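This document starts with one chain, in the form predicted on its own, laid out as structure tokens.
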Amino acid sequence: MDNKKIAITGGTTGIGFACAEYLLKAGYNIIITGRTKVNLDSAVSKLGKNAFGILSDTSSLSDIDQLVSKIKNEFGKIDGLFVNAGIFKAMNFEGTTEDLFDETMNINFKGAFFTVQKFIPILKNPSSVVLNTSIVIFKAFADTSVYTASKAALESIAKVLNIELADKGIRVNVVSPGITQSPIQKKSGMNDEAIDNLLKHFSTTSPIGRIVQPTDIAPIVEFLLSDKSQVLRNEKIIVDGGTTM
């Protein structure tokens, strides 16, 4: 492999970081984004050689423009994009505010939508786009109404993108993680007890007998970004240890 270049939004922790680490070991060059310089610098330092970090906020269209410009100037065209950046803040339907609605949609859907759009000119022919959604789209969880809507909206456009971008050689597929042990739970506002109970429940009810780890998702993302998936379009790979069977 000729050091393929992959961009990962939200690559400083959790699934994004695990995928960056896995792809680096597989011989890729990786560009990760993060919203804070401290976290971004720390992640790039841990990843080491052939990892590059760019400060960028997915909810800001001007930041996305600058991100694309920087990648184009530094690397030219790239081979793939993992649209991973996202947030989850637990809140029941009746308690959801307009601010929470807008923040979630701006990052998880609007930001992801325009990230793909603005990356089109720097994606090679052929290339791969992978969207990170969630099992919440087809399995209901309390206190996730806005998060669920944002991920469903993102997943719904994959089919359209595959039609519209086919002549550019860009394929779009989806990875749909189950409950995964990552910092997203802590950032959601859940307390430690609630997080422990959630992870324990899915560990004991999962056919694999444990909670899904970010490192379980990384090989799936690499497959979808690699040449091995060139004939796939609008496929959704559910990585949940069988909890939604």
Ligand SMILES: NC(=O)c1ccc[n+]([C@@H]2O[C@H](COP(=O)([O-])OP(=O)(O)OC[C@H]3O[C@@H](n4cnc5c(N)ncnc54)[C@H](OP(=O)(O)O)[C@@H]3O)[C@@H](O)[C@H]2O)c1
Contents of the next structure:
Amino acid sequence: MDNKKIAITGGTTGIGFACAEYLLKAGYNIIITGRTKVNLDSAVSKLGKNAFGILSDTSSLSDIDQLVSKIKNEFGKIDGLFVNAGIFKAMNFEGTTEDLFDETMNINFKGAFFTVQKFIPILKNPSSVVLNTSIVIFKAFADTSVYTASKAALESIAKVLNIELADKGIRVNVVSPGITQSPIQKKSGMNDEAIDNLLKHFSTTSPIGRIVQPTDIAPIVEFLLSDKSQVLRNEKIIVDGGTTM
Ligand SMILES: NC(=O)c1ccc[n+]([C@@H]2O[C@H](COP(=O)([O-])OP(=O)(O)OC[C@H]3O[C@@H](n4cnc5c(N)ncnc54)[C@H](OP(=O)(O)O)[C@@H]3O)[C@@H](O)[C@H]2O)c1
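Provide the structure of the form predicted together with this ligand, given the form predicted on its own shown above.
To see the whole picture, the full complex is given below, headed by that same chain.
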């Protein structure tokens, strides 16, 4: 039987990359995307055989069209999609500019929304879509207002898509990671001391006594993409070591 094929948006670093590694080891073929060529090339070469990279900015609808057409030409229909590409830039509510609002919503929500829409023709019946949101939906964190809104918006569409796409055999579930150590913290604009404090706080207050790693998220995503979860719809799995209990 052919290997199952999964596309991961933003699979070059952090959670997306860990999921790509895990899925490859489990026997899947993987297509990862990213918008930075050097990161994409490095990720594909680390992942090795059965991993394919396509440069694609998720905030650009024409990039998503090209991504879908490349996947269709190269692989035909695929078995699953992990909608993972996302950004976080720390900013308080009063300091949030229109540019930051648009950038965050365009990548985390609009891009994710149209990614799922444009992938429909290349998703098999049955297939699985997993949306990456965040625990910020359940617990308030300062300096995350627009990020929180983008993730809450993304989570909100899962139930609607499960109704509308059911007859195409497409099911949609959600993974909500807790604070996970990844390059996102450095890119957020936080300084090294603030990042250290954040990671230390979540290591010491978490019931698991350490910070969540991208490799902790990967098996949960594989479960949601696989037939093991075939009757789940609009399920939200919080992967945070218990910090939001
Ligand atoms: N780390 C956490 O604490 C945490 C917690 C909850 C949820 N999440 C979510 O998990 C997802 C992955 O985050 P991460 O922590 O793994 O961070 P990360 O290491 O920064 O990974 C982000 C990935 O998304 C890609 N990306 C960003 N903007 C893109 C765009 N416009 N088009 C295409 N790809 C884009 C990045 O590629 P480039 O290198 O090319 O930019 C990278 O591959 C995000 O949606 C994030 O919100 C993270």
